[in-house]
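Shown next as structure tokens: one chain only, the form predicted on its own.
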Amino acid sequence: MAAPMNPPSPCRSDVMIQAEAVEKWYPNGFQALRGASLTVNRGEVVVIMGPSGSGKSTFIRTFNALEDFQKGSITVDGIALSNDVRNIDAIRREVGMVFQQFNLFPHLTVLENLTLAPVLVRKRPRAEVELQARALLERVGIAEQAEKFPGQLSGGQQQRVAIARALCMEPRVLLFDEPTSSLDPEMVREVLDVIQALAADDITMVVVTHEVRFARQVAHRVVLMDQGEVVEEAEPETFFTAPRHERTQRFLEQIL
């Protein structure tokens, strides 16, 4: 029997995510992604915008194999995403994700939600992880909620728990899938403020959102997707004031 191979090691470069000509079909024949390509550099914040059903969420979910794809290629921190389970596991250890619906374990306390994966997956000492978790809860402004259950928190507080939980795994990349879409308007700002503070720490982030103010203030680049394609990408000032593509112009007329 051949000796087991070591898991792939990340390759240090300026590029964190390289997605090239990604295509995805669902079993019913619907094509969700049509040759979508995107490069995300280390420490960069990229905001993806677009109409409902444009493939935004599907695209970022391919970055950590939550969605499969049939054509194209994706590399995350030098690791090629493939059917090899070792590669998928290696990428998922380095890519954190914050969902629309929080996805917290309702039967676990806030602190237990944060410590579960680092202890079980990364095999870190519980006491060490708890110290880190409490520090992260302090960082996102809800240290006093550590012993409560998710159902006892507001939506904005639950989303901040979800962000702290992702950070507890010490990811190289954070993906946000419309993190404020399930929140009441008054809670949106508090969550965006937390994400903006993370951006100042040079964490690589890809954020699917319709929050124009956030995109203007935080993004290095803004991307428009439509019908499964990347239509346009530019720095925020150019994207919002001088878009090149007619489809981008029509989209901005609807949201500005």
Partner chain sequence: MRKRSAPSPIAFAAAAASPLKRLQRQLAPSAADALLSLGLVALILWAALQLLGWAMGRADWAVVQLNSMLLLVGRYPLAEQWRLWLLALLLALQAGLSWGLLRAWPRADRREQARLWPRHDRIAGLLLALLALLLPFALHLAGPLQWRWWLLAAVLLAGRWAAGRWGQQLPRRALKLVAVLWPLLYLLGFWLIGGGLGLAAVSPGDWGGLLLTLLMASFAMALSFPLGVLLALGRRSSLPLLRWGSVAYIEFIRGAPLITLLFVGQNILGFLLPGGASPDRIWRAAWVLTLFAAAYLAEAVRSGLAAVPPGQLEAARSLGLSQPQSMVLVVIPQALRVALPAMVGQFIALLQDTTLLSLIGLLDLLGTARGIMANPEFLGHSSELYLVLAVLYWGCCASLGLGSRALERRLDPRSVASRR
The other form holds:
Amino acid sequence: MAAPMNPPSPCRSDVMIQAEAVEKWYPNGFQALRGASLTVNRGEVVVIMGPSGSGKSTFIRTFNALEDFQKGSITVDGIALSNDVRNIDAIRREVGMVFQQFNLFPHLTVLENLTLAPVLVRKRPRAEVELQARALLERVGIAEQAEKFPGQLSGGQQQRVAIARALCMEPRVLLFDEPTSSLDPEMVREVLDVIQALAADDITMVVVTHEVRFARQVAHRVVLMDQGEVVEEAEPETFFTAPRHERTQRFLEQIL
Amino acid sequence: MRKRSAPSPIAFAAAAASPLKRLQRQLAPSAADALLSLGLVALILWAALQLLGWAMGRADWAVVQLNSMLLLVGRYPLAEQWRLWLLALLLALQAGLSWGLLRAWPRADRREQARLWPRHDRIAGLLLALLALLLPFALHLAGPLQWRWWLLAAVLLAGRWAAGRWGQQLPRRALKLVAVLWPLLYLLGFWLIGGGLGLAAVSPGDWGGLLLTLLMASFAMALSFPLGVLLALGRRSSLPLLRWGSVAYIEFIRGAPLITLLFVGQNILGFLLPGGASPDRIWRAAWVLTLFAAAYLAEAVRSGLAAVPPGQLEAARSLGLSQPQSMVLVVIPQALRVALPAMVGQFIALLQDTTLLSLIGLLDLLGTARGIMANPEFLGHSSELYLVLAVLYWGCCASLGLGSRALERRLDPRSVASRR
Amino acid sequence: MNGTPWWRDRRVLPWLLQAGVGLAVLVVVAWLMTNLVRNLSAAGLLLSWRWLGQPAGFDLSETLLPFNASMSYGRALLAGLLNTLRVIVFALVGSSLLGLLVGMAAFSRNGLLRGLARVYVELVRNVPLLLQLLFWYFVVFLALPDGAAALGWPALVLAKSGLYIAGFADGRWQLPQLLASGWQAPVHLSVEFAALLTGLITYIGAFIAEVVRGGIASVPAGQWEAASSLGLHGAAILRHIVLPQALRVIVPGLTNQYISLAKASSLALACGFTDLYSVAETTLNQTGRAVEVVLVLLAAYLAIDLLISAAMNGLNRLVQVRER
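Take the protein just shown as the form predicted on its own and give its structure as the form predicted in complex with its partner chain.
Every chain and every other molecule in the complex is listed next, the one we just looked at coming first.
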């Protein structure tokens, strides 16, 4: 019973996420992932880039079983992702996710958005969680909005709440699925600043984004995905200045 | 993005002007309109005079006065009627308290001052008091009925005042208590009405009039709600068997007129159950109403579910909430908020549909009234009864609609995720 | 991927859930059917359709199909169905016209007209249809005077014995006229039919008015502004610019209202009009064939609903496509 929730220490290593040759077909027959592989180490920040439709969102959504896959294997912090529902619940508890559309719960206040899952899923006392939630809101710079509803906040503020919500579960990995793509330009910075501050705290993160400056400053490694596979993996400097693959070069030409 | 709706052409003419000028713009923007308005005013005046003349002169309200208790509670035993009055008293108190508490605790996010009597409430309270004061006179109700009626109104307003005045000294959780008290009061009501557990039993056959109408409607509403939500979830399920099962049920019920389903309930239900297990006529009808309303409610809820973006479920799941937890805590509350107007519309339709019970021989409000009309003693005075019935039904339906609009205002539209 | 117990496998769980629900439904239905068959055979009423051919023994007051008591139950039900269809067709046209007028009146410049439209809709929608039907029949139509005192204009006479309408007969235009035997006119409607029609039209008309109003309100304000900047005026804007666009929203709403009209017509017996339902009720009382009668009723209304849906879907395609 306890095993899948708290993996025994022998499994613990420096590898946080290990995805090997993941293949996924949609029910309509379209193959979204064609043997994508990626290793993310503990404390590492990995940025995934790539043209739209390259499968990068699908790929990170397989890490917390929002998407299923047909071939290959994914291990998160020593837990192998299988079709066991209990196993899936365990992984989702340990993997936080921030979405492009924020997906805050509009019928709950900001504070309730943060406390809902820790109280229900982690079974922690409400008072304790509320204290932590207020501290997290302080950290992302919106402590004074705790009693408001998400609809009353700006896009940038909403996304910062969403990050705090994910952090409140104390996840071992944070996944960001294009966190700034639906923000007005003037709000992108405030969100990226928060993510950058988190990176300084050694939180393991996988970020799908188009923000080149952010990738250069924050990422330990940058990954290019194209047509459902990982094409190139390199340190940011190498990735942006001396890419090895022709597909990476073409992609960089388009966005730079 | 919400589209701007069509401007009613008055918007162009809304600039401040003298009252006379405004009246002219409203009633006679052109010569043709002036003529039309004149005609309409004449028509309305004529109709009003006719109605007034009839109500004051030719109408004989004795038929309503003599039968007022019959219309209200049917043949409910006289000796046990104190239970109904007690229930009415509790309901009035609870309504007043809920109303007051809602005012004492405006939504936390709005910088609204809690005011004891906002303008709307003052008007509503005044109207209520006026209605309570005048109606017994208008109907020439008997003395005891008169003061009971006044007591009800007084308790409601007093509860409203007390809760509004001191509600804030209670913790905020008291608001949730109100929501729990209503169902409890409902169960208590069934006990008070039906008896048992120490009270003399009153068989459903003796329930009648407005009492039976409200009981049937509220019973069907309360039970069809969870059923409707389940059916709506089934209809949107990815599992083919659940989906097709729900679709088949919903479309079958929605395809048939209620009267034929009541007919099934009265004539076939007995064959479907083992001999003698068939419930009382009234309960059979109540279950048919429930199953009928559930199908319509399911469609209302379905539209609400469709309005909740899939990202909400994904976000809940990625936080580690289980599927049922995600549905109950995240998706369904939002869906119900969207579906609220449609659902209340269905509840109003359901309340009106209870009149069909009179066609299968039950003595609901309409059934009782038709019984009275058939009595030779009151021959030729059906208009009075029809008018009273219309006013009663209209009042019940319109207040449901009003309540729903008040609830919608309290539940911020922004509190539902918008699709992008 | 291996070693997952099947009861926790997310590929298996949905099927388990479905199998469970399916089995439960199957068991309940089988149980009900067993009871039905046992109870019916005990009562000697096992499913049979032979009674349809037996003489009905009751008369129908007003039918399109010639009918008398010696004809069969089957023919009686058919006559009832035709009467139902007649009510639906008339009421459908009437309520559409009324609804369109009232719905457009909600956008009139005349404040009084707007208010009146609002009052009509709120009044009618919040009073049960059955109550309204009884009112129209017993209080209004049955209280009409007869003979020379009948209300009337040359082309239309309202009397207790019915509605008399002018029309062509024997190749010439004829007005209603009072003869020794009573009123005579080319078109005669019974008071029952007239009361039912009036009640249905006013009731459904109010709902259609709301559908129309919602449809017109859904047309963006820019359309009104653009049209008036081109020099068009009130009625012309409504007719040429707004209504064609509003139809896309109105037609689906109309479908719902027409179907509910078809179902509402089953309340005809409140006005003493013999429609399908009232024939079926009489048939049941005489034959005791509850299951068969109910099957006939359900099938008939389902067919009518499907017919309306199909026709309206065709209409819907017509209005939706026109834009592109």
